[in-house]
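First, one chain by itself: the form predicted on its own, in structure tokens.
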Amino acid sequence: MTLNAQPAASLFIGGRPVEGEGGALPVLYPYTGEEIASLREASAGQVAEACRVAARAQPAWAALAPAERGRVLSRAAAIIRERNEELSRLETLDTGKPIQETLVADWESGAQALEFFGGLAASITGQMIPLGRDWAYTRREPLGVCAGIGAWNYPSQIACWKAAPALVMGNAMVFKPSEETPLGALKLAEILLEAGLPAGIFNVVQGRAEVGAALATDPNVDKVSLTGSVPTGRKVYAAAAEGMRHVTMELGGKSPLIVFDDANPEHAVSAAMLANFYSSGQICSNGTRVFLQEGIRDAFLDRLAERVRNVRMGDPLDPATTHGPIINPAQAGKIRAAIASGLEQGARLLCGGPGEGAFIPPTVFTDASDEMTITRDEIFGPVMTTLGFHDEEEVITRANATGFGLAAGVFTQDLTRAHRVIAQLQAGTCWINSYNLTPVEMPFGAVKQSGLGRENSAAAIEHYSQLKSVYVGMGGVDAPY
């Protein structure tokens, strides 16, 4: 089976595909660590040529029937469901996640988002205010040209989710996704062409750091939306700052999932499972702090120990396969360096470790510390550390006790106190007797540093369109002069 996923070109330009003039840019696949396609990055005039493109096209697309753009993301939407194996298998390719993933989780994700935000077009309206004789009214008007810049985790779900609220308000975009999976949104881009997204609307620009710097700041875009580390979206933020430039940042996290004695045990393990080993642990909501309350906390280390048996790591392209590989060398480094402070710092080790080579198996820690750097830092690597508590009000101040904002979770049979906690955690996304599901009719966002705005839902189009106001006089106009 040959494993090449040599794209046309590396950029993708004014509705067609453009070979990149900066440094080479290998694609390598996590399970073997081969060369699937060499591409190259965008110059820093092509960059500046993808965001002009991107401006000279966005008004005649604004300036269409908002159920015209939305009736193109929703053929998008059915192409990227007709195709979806192929697409699956390169995004496999591309990330290293199981097939068995990527099948439900990442295009059909991708999918859903163009189909929602396709169908909710012609819905979205102004507001008509009377004053008594005079009246006002508001329109809600895209914002010109959009930068989306995504992570190696979710690359094609990622371009899709900020695509899809971005078009369909008759902005225009030019993404760059992650340097490490660049493919998926080529793919995209052709798709929403042959859809009859306008050329020049959707354009696709590659590179490391530097190219994203230099979408962040380019005169023509007036939005940017990240999806990257806090410190990357310090960076970014700032450099948009300087241009006034609207932000959507979704960054990492170090979250809570809360289990009291009363939960269902089996469930509860089920989730912190999900919460902490799906995509090899590489997913920014994960509830990697596991709080278990006094009563439950045995059973559920016991039962979650021989349920880690069941994991199978291997070829990614295999269906059997649950637990895929690293991204890369660096990042599996990373992992194991926060296993061995585990270790030094006292946190007993249940299951796992630090593997070998491209993978490290689902991890779990016990007798951990709050203050303990595996209870304190994000490390976007399958490791879940549980910590013990006592009752409901500790629990919620140590689970307040971090920087980040983006996800928690609680786990019990009382609802009452279900819905008590959740409304004291700080956090934008939240889940009660369940974790990590993010359907597009739900808002997706953070609080604290974990980012600002929000994804998905209705409430996306907040985030990718501005409000003006107009007041209408319906009589003379008097005047003290």
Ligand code: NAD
Second form
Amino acid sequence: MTLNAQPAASLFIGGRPVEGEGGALPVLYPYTGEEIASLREASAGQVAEACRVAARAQPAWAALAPAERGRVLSRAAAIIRERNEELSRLETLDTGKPIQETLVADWESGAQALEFFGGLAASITGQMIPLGRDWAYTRREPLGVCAGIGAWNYPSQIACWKAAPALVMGNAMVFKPSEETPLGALKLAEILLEAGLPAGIFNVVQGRAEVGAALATDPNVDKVSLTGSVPTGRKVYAAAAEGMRHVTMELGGKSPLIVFDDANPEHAVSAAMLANFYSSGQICSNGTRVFLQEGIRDAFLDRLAERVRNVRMGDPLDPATTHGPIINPAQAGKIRAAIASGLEQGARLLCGGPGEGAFIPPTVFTDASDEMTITRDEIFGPVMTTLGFHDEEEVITRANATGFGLAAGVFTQDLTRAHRVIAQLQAGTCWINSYNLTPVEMPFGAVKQSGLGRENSAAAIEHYSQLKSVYVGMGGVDAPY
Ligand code: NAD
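Moving on from the form predicted on its own, kindly provide the form predicted together with this ligand as a structure.
Following is the full complex, with the preceding chain placed first.
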């Protein structure tokens, strides 16, 4: 078995692979630390060139009939599905996530986005506004060049979620994947070209923060869509504001998952495990503050401790593995520091702990309080903090006592309570008796510090287009002079 994942070149500009002229960017397989590809960052000149190429190509793409653009995306979705196995393997090498996950959750989710927006293309229309003799209409127009900047946890899904609505609206895109996971976006560029996308409409540059910052402030860029942490979001939003650029910010979270006494305990445990341990906990919308009502607390924790034993940690390419390594040693170190702080501040471990090497096992804290660092800060690893509560009003107040506002979940059999509680939670994406499912049909996004704008669904179209209003005079013009 070869672990060579070297692409044709590091960047993709103007419809062809181009070697980067910036610093070295080795790609390491998180499971073994082995170098699987050796890339180079884009130089400042190459970032500017990618944006110029995109700006030049964009008007002709925007002039096509929307259905023609949609067809390209639909074809790309079909190609991804044909190659899902090979692409998923690459995603596993890039991220270290178990192949069991990447086969169903990464490129497949990207294909769903391309398919959805491809199908939507022909039905995106404006409004006709009758005004008596005169009338007005609106046109939904592209923004121009959109910059996409990705995080490392779902690299190919993020690239597709940003590219699909942007391209269907007639924009061009320059995408910078995370420096940790640069490979999937290059495959997407090849696939889109093969599906009929004109050269220059989807470009990929590589690099670290500096390259991202250059992209976010390039004079040819009209919109910046970032998936990343809150601190990065603040910087990118501020940089984009200088040029009055549009933004979408998909940032971090510390989301509450509230389990009431009457919840189905088995399903609630399943959801809490998925909400904390899938992708080794490296998911922005994870329900990492699990609030347990007194009456269900003990049964929930007993069952959780039992079921954690079923987690299979190990080789990500083994189809039986359900828990992979952490993306890199630095991130594993941050997670371990968070676990240590939980113990220092008096929380107890139900299971798990710091682990060894690249692996951190599913870790559950009990006896935690709202003030502890493990309850307040995003850990971005497989660490669940459980907290007790007495009543509805109390748990809503405590769930909302955070600067984050990405997601929230409620488990209860009481129909009215479910909707009443959800209505009061400060979160952009919520689940009732479910968690972390993000179908493309449903808008996904955040409130408060966790971001703004929406991905997926028809709502995403608004964030990759602008409205032009046109007043049509049907008679003479009355003037007082
Ligand atoms: P990060 O913020 O470190 O980096 C994200 C991206 O921004 C990377 O491509 C990075 O190179 C780039 N970047 C960093 N500094 C920049 C700057 N000053 N200007 C421009 N670009 C810059 O995040 P990460 O560690 O890659 O990912 C983990 C974070 O992402 C977590 O906080 C997680 O919650 C969040 N996330 C959010 C979502 C969502 O949809 N809301 C999805 C996945 C991950």
